[in-house]
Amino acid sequence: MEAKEVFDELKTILVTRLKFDPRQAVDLTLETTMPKGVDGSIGLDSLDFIELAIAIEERFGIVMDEAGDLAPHFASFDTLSRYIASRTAGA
């Protein structure tokens, strides 16, 4: 799966699982940052990230290894999309 396809799926997850405003989801780009407190981010907090990780596991069939540091992967839609795409390559 390509990173762009993953990005589109992530926007759908935001709207359906995290109840993100669909009108705002349209304006998201790969460069949009995710964590709360970062300029220009969508403002996800720790509970949002847990819900997002669960949804990613369910949708893409990958395990988000909590033993490792996942924070860098959740910095922006680009980093997360690339991470998921690399984990689903060949699947």
Contents of the next structure:
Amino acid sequence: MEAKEVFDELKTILVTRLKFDPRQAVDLTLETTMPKGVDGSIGLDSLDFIELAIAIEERFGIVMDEAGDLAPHFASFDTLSRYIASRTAGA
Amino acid sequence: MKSVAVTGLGVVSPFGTGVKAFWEGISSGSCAIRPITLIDTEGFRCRIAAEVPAGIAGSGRRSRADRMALAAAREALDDAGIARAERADAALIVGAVGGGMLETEAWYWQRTRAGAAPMPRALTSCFPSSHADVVGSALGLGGPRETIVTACSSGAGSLALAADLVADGVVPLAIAGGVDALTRICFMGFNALKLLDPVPCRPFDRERRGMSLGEGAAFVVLEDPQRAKSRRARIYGELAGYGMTGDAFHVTAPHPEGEGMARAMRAALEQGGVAPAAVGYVNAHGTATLQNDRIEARAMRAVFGEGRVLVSSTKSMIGHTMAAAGALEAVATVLTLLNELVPPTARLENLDPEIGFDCVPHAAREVAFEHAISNSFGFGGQNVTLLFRRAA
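Let's see the other form, the form predicted in complex with the partner chain, since the form predicted alone is already up.
Now the full complex is given, and it begins with the chain already shown.
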């Protein structure tokens, strides 16, 4: 799957699973950051990240190992889309 | 209580995911009780249980029990053909005990024994109420939501409460069931109580030495019969009544005369307006502990008369699935009536003379009945009997 397609899926997940306002999802760009407290971010907290990780694993059929540091991948939509695209490419 | 229609079934059992695998397993008298792989059993007297095989759907970030509940509930809703829009008013009632304890235990052991600081994520799903949260949110169930915790009768109690909500017109439909995953605390606790047989359990056998543990999940869709008919839903059968009683006797032991059990069975029959003679089959609690089987038989005798009904124990094949048992056995009872086939009690070689009922040894038997009951008795004397009627 291409990073662009992954990005679209992530926007859908944000609305259906994390209950974001659909209008908010439209305004997202690849550069939008994720974690709460980071400049210009959509403000995800730790529970949001758990829900997001579950949704990603179930939607894309990948397993994200917590033994590794996942934080860099969850920095922005760009990093996350690339990460998921690279993981699904190998599948 | 007015009867309610059973229009959807969903199961995750030690025979795998799906109602089909479950029915094939129990109707063929297969045994899913094997050496435990999920937890370390080194040094324990009993080292077997009926585990759900690998391949449960859903992210590994969810607890094992949440995944089983989700898969079973999804199957039941799909089976009943309940579309997303109809789910907005549907009630969700879940019988649960262990919650996400399996993962919580692993987290705690890692933290205290390995000295590591594992991710606290496991703790978000540790409560028994987690299943209702996960299932309700994922499947869009917007009506009343309850978790029933009455030990081994939790799964049956959830169906009873859901039936009331539907029969009283509070909701047009409800999804109800039970779930439990194998946990260390349950395995070690029952080992310590010396209630586990080192070999697969033998309900009603005079050589029985205790129960086998199991795990799984089952859900049913309960619906107003008129609503079910008007949308031309497939009706598996009817939940025609239930009885719920408390022994108020002892923390683990049932009342020696089975007084509370008998009252639960009588209450279910009375509520459904069904005479004891109209019941052909009892899906027994049948745990294979020395006490339960003898006392349950005594209670059945008091209600139905000596040897008047066929009796079998699903636990002889899938073990005691704790909070899931009442729901899994409710599905078994509905399918027994529908398919006119009574699943057997596996490995029953020498019937305990104190039992005094035909317990359908080894092989399933073809018999048609109008009514059957399913018994579930929890620790502390928390008794639930569900009465089912064959689909008209």
